[in-house]
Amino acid sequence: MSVFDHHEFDNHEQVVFCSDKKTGLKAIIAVHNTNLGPSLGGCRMWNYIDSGDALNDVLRLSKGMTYKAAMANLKLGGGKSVIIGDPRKDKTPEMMEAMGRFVDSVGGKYITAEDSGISLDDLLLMSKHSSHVTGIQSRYSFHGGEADGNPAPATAYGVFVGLRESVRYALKSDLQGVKVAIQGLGHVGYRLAKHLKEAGAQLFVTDIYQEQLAKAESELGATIVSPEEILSLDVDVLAPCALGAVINERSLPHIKAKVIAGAANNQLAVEAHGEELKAKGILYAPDYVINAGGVIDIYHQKQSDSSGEQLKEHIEQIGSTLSEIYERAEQLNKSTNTVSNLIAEERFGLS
């Protein structure tokens, strides 16, 4: 298979195929663009159908990281790595150490972190062989208590800031009494719900697990709705915090919210849905911009002199970045996702 002719190939600077016979490791590291700094992106372990499937993922995800880092005002580029295999069956400590050696072999052009199938313990094993591993130190917790090494608090705070700015822009109001529907009360969704409750919003929530719902009802006074209802609720804001592709041909005609602002990755099933949201007068906060709090957190861990306050201030820039996107989108009469990509490309020097 040719990498250069691959449909996801986008002038990636470097694509490294890694094979370690002793541990059975088969991995690919992709560095998309380093114009703004070394590339950062998580390491994913997944039971890919074949190496073509893995290549597809690593090319696509590393490119996405370049756009995300640029919009998060980070001096970083985009990269990603994938390990081919079932994380529950095939992973061994020796394999993770071998991955650490491969990360190191790229010489700092690629910095790795956590992603699906890779845990904090795996990163610690990789870090025995490379200093280009991040996401392994304690973080700022945002709600008091212990920082537990999880990027979700930073992501949730960023989504909160971005949602608040989107409401200010679209509805000319603060969050007092604003109705927000949250799909998914996981690591990010529940923390977002807490921030919103503190700001006076009225919450409508769903999840497929009862435990989280009962907690949201008793602790936050949230109204529980079914997973089938959440996307079409008559609310001000829809916050997708569970799955990708929730804005699709089936859901689009039924969305009544005026603002879509949530943590989930790849919310639009296809980019063209951004235009349809614009036509319906719905303000869409591009997912990779609003959910960048976690990557900002990871960046600050690499800065030895960074404080919790500096991290918080940096995450708060998500608000001004979104206003810039919204204003430009209005001036250019384009969808917010298109304009976000344009601004990112200006920043990392593509246009």
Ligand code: NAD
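Since the structure above is the form predicted together with this ligand, I would like to see how the form predicted on its own looks, so please show that one next.
We keep it simple here and write out only the one chain, dropping partners and molecules.
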């Protein structure tokens, strides 16, 4: 099947397939839209089922980055890259350097950054061969700590702000005693759990790595549940913080939460699921809006005239952006993802 015929192809400007026999690298770079500026999006390394699974992911993720940048009021477009392989077993320094050369070959239309399975050290290796790598130098920290280039803290804080606003809007409540089910305790999910614990929420968590679960149980008092249970728990909020498409035709009938607000990209398997959530009375925080803290952080690090205070203020605008979406969705009687898409498309010139 041609890429042009792929069901997730959305007039992407460029899709690059990368193979380096010497290092074993197999990767895909996707540039979705550059109307507002060069495309920015992290590099993800994941043990995909096959290359088709990887292509599906990178096309969806790069499109989401276009919408994310537009809704975060950034002068950036959307792109993404994925590396096929287990980051805990297959990754080598030579592979990361090869990826840097491929990023450079796109000529600046794509700027890469950190994502699942890729660390700051990996980015530094890529940057030996390309200037189009960001998140490796930091000037500002939104929380007053050391600025180390890792966007995960900003992403987690933005999701926390958005989740808090979503609970306020849907449940007319603060977070004290609110039950939150978190699917995935990676760099973002665990930090989100800490914010929620400090705000008084009750945590129910799952992850594929047992050490993360043990840590959440001992440090945060979280209740561990199985991956099969997490989506159908009788909780107030479901926070998907792993891979995408978890809201699908199989899981949707069993979701009991009144709010879905998490860090994962592309949580809806198809856009029509947004209408189904609306019909069930479930408030959905569009993922590319609520998880924009990381890209906002990266954007500010590139500005010479910003500050930690301005960065934090920009991240906290995620709450007001979600409120605008919720109010307009209610007025128009449309799903929140539909309204968010319309606003984003107006901003990056699709409509």
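Between two forms, the rigid core is the largest collection of C-alphas that superpose within 1.5 Å. Numbering follows the first chain given and starts at 1. As the structure is a computational prediction, the values presented were derived from the model and not from experiment.
- The Cα position of residue 100 differs by 2 Å or more between these two forms after fitting on the rigid core.
- Relative to the superposed rigid core, residue 329 undergoes a CA displacement smaller than 2 Å between these two forms.
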